[in-house]
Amino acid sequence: MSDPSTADQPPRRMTWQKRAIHDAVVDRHDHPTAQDLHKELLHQGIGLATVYRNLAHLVKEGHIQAVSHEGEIRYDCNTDQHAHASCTVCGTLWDIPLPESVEQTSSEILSVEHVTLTLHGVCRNCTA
């Protein structure tokens, strides 16, 4: 899901820490922190500032999604329209298919633009 105001811009040049950072959340299905994607590229001597730099980059260029959840920005490399479900005790998030048709709940609301579904409740690894 790639914004349309940026599909006339040009890319933007990949420098081997863009891709670096891309390439962390890709490999990753978990929903990382900047914080998270910094302490794994720590190692190659990427700061915390550039971690946040490039992910605002990426998640403008469409190359990535950016998700608030529990307060804080996680990262996703699944840009298709999908929802989300999240343990309550754990803390995990992880990608659900969106459900066929969604109510429109509001006559106030002319046209939907984007849809954002969390479920809430226990794991199976937390219920075991």
Contents of the next structure:
Protein chains: 2
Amino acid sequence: MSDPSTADQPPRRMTWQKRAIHDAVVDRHDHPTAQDLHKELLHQGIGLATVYRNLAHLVKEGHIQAVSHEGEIRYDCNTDQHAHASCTVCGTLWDIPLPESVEQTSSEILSVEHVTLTLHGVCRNCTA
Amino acid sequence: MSDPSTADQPPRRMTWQKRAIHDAVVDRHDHPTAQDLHKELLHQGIGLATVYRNLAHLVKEGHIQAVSHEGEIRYDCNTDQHAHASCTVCGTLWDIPLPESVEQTSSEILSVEHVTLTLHGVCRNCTA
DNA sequence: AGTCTATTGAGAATGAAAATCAATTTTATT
DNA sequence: AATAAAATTGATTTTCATTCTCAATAGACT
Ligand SMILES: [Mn+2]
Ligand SMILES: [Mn+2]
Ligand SMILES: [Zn+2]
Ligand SMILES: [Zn+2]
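Please move on to the form predicted together with the DNA, as the form predicted alone is already shown.
Below is the entire complex, every chain and molecule, led by the chain shown above.
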């Protein structure tokens, strides 16, 4: 009678650390890494392990998103379907809308659950 | 009179190790990691540092491509513009053609040099 | 308040990637 | 073919991000 998809996860408790980590991701719209966030939360006395742990929880709970970019994992407060634009010079990562044509892309190999699209180039600032 | 883009790189020498590493990437069409390739080249007595070094060279020289996938760097013998399909269960990564609509995608934020597109889902094998 | 147990954080363990450097191999020059 | 100059190799060390460990702490519930 127990749903295997909701299987025996330990009940989650709310802590001020978890809230602070969540807020830190939401406040910044620049796709920070776990290390970036830890630097920012250090003065509140939050440990590194706690940052990694709660980021994993928040992703699993669907409150934030993890995005793989240039071999590093960045965290994204935007959980809507969207694409990214990335500057190869300054490394900035922006949110951009996902083109409709891409949203509807299908494949014979697998049933598509979600797509990741990133445009790479040189941004306005770095072109000068 | 010296082109700064072709600036004072030490001239590259051809070694049997470099050729073996290149061939190993080309022989496999499954986007191996540096570690995967080292395992395969170990019996030829090729060191780990040499694998990493030459993969970086081969990428810089445009003979192969590095692709960021789920936080790890995989190497790709296919240097044409193409997209990927990835199974979230078995982790396999396939080459698929890049839709024309995506190829022509532009952005106001930056001048697009290349795009990366991956379809994530469950493959035929893993659906069974 | 008291019990139960998930969570925390300091530190240790892991693991991928980069750096070091003496020995070797390649390439250019006699 | 022998020699010299310099790039490459590979065993090893170093770096650094991420995960793990575990005793202490603090939510949640009665
Ligand atoms: Mn985003
Ligand atoms: Mn590919
Ligand atoms: Zn830029
Ligand atoms: Zn699969």
